[in-house]
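Given next, in structure tokens, is a single chain: the form predicted alone.
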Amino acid sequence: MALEHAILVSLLEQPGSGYELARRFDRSIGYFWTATHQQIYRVLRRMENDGWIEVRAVQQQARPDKKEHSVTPAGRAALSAWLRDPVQPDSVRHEIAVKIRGAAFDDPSALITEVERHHQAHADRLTHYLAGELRDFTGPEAPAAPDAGEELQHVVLRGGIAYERMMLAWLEDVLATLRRIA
């Protein structure tokens, strides 16, 4: 996937400034497609030059005007074409898994702290995902009849929740194994 497509999806969900878009990447999209703020701004300029987005100045009180980006029909067509293109299933690449295998040639107990750190990071991300799910999809403030966009956002979030739970279970297995053989 190109960053352009992630930006198109985000802007179709809600037009916004480059700063707002970068914050959305930090809070949600970035969990499954990362980009730096510099990359986002560079791609926004290219997308504007290609006619995929348009930019309009929005006046603000007591602040400089902001540039709000929105998707053009050409951008929507580009996203539509990309949605119909087949993609290859992702391959798993976990550096920690290579380290775990490599521990057979060193001191396996030396990895315990690192695996515990990974476990905590995944536990923190799961907590964040579950809080977002409660806030946006299952809690008292959630929409009673979600639209298609909300349904699809929720199914992606549920995939993230399932992934984090799987990673936690695997890392617990790794820790138990490392402690047993150490």
The other form holds:
2 protein chains.
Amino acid sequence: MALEHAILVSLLEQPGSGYELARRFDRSIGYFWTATHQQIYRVLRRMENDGWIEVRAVQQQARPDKKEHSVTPAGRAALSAWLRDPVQPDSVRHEIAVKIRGAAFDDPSALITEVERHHQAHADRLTHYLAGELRDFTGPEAPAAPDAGEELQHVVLRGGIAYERMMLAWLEDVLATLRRIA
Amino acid sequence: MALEHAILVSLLEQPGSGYELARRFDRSIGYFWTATHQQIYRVLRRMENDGWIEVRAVQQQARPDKKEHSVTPAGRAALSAWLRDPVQPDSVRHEIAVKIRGAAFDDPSALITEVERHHQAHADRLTHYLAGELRDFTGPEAPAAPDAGEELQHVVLRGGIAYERMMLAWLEDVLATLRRIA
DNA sequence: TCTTTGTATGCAACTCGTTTCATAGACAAG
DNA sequence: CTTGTCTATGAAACGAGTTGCATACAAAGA
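Compare with the form predicted alone: the form predicted together with another copy of the chain:
Complete assembly follows, chain above in first position.
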């Protein structure tokens, strides 16, 4: 049950509306925890009832009004407690791995296109991450002396980069294996 | 919705009872797709209704009776169709990454123990995978000329090994970063 | 003027997954 | 002879997550 906490982190980094949170969950924090806008609105309501966040109506020009959410001291305390609460490492769920084992009972060459598609998707994501790293952390625009928050965002991004590189290398291994068999 | 298909693959590799499937989902296929026994029983029932599997009652000595499930031609066809159906790459969900970004709003050193725990868990899993690889694929007991099924199982296992190695390296990066900040 | 796109919020229905509880046969240890 | 462990199956309730639908304001373009 980490969506509440992911939202707390995102709102602490920058208060915002449900709509803005949904967009952040399509990039940035969403690289490691996904959510749709319906889920976000529902959880925001619950968090407000629990006193973790407070809502302020904001009038905008040239746009519909929005509700800006920010974290209360109680919300900060809840996040702090969660950070100290040990959770067990997430078990990975790789649909593609199930498919690869299933290929033993079907024509293995039929999977090659699918694996190539995944390879392309991971290559695209890696490119995207590397561009973000250059822009925010390693390029000329980047802060010379990053603060704790920036350091932590960077190390999480490095995790995403390492993951995509690992997947690319593995998918190439898979392709070579499928071609050998077929 | 891949649990049905993961069960089909597992039953094609070896027919078995719900209980046996649940144990396989604690190792082997479960490294890439997890499920509890309740979920397995419920889905088996549905798959039987759909005609994907058939059930045979088996008397056992010194044990309660069991129901052995095996895949029907219709189930095989369903698997085949799924293998050809493009799915989008799974988005990863790393609770630990959310926690790391959250550490910017709390005492970062409080997270060090938690990250060390995760590091240990991944190290254990890597050891386990490597032992399995040696036993089944690279050791003296391994088949000299593996068939397609064994080749595919091995490449999936290599993926697990690569994943654990990547996580270990990244978690060390995270630890170094946390210690630098604290 | 009408359609499309973007911002903004929300309900309802459904599926997926987890947790808790319950039952029952067989064996082994104390 | 009671307790614990392993095998084996399942119901019920809940929580998490997805999909489809609905509404509304405003700008831009055809």
